[in-house]
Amino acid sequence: MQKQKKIAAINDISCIGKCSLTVALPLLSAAGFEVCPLPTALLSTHTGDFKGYTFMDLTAQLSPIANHWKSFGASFDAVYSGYLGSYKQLEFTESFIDDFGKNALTLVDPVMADHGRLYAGFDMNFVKGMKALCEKADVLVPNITEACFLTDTPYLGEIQNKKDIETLCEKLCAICGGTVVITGVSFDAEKMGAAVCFNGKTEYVFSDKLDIVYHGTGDVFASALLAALLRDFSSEDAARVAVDFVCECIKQTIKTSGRSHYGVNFELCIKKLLELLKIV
């Protein structure tokens, strides 16, 4: 009998604005997998452009959840981490990867910053924890300004060169020794995708760049991109599943919605996923 294989995905839940768990959730079990989150906080919208929102710290009823799950021998096939608000999540992170991610893919999404800045509430001492936790990642999955960030170099801009690119996929592969995948890599203004190095290799996965930005497009590539991963495609080929179905959502949302900070409408595209991942 096949065994379906299970997630632990740390991660907030933003009500409104599709990002984090929100977007997670349902692309994972749409692919069949069954995903067990384990929520770092609660808001009643992402924090990008919405003014106003509730939050409600969660890092309290971290260790108590993970603790039940040890209790009755609770096991994963993968371990998916995405925001994290403090250097107590950071902590506990690490932890859990001992506790449960030795026979586990870990995949490390280290949301922290964009387009060239930290977000609110981050600081080089979040940064230099954040490292700390990519070494435990098998996957690692940051953008432009999150890889310049975690290996100290300045920042590259939206349009870089491949020999820069290059130089970052080799110092984040020296942090966390397993596949590196930089999201946002772009070297002219009609092309954009990511930068995939593995086993001292780099290679590219590249779509039309559309000229508009959606809040949330990073945790539906990450999504797809372990979607992948854990139905055996290689590296590249994940990541060529991940830049063509944020590519499909972006298109349809440009179709269906004006309001980029809503995020993308991935659910009329979950088809789109399926067939990329080769289930229908």
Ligand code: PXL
Second form
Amino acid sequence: MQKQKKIAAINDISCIGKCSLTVALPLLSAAGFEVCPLPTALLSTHTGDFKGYTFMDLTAQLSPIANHWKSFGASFDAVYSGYLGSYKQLEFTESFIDDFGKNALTLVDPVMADHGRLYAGFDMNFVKGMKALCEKADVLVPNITEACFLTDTPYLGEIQNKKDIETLCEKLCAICGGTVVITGVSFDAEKMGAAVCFNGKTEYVFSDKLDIVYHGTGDVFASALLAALLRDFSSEDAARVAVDFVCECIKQTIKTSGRSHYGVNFELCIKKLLELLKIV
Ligand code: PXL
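Provide the structure of the form predicted in complex with the ligand, given the form predicted alone shown above.
Full assembly next; the chain just shown is listed first.
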């Protein structure tokens, strides 16, 4: 009998917009894992494209929750960090990884930017702090923009070339020492996917490039990737699962409505995820 795996997920709750915990919880639960949330903030929507969103910072709750968990010896198979709303939360996440990450897979999604720009509320000081957190990752999952910010590289744009991506991979591997999976990699108008770098080697996983961009696909990608890694898929096979699943979610969203800032209709694709993960 295999024990059920348990994930600590440090991320926000955006009530509308399908990202962060409202993506990670259902996807990872559907894949059979227990997900224990450490909510970093409560927002009415995510911070992109919705005007006038509310934001309640939950930093003050994080250490008391972690201390309570420590008091009865809670342990995790994975620590998964996403949207962190402040510099203090970066420090909290580093110490949480020190306390709970020793026998766990640590996946850091350095959520802070997309399409060449930092998200609302982040500055270069936050980028510096995020770099320090990335050093603790076993698996680092930046999009192209985040990869550029983390390595002081000018934004490479929506279509890149192989040499630039490989330089980016080298620089990111020097930061985290583990596996780096860069999302949003595209060398032409037809294909889009991920670069997977480990031990100085870079592999690519591509799928169809769809002509529409949806919010929250980074969270869908990272959650599917983590599910596959916890099911002992290789990094490249796990990236294949994540790329194919995001592609399926986008296709489904095009068919079933959805404006881009409302995220993807991943709920309609759970069966596909379970097939990709070889659960059904
Ligand atoms: O999907 C990334 C994300 C997560 N959480 C919040 C965000 C964003 C991106 O804009 O605003 C609150």
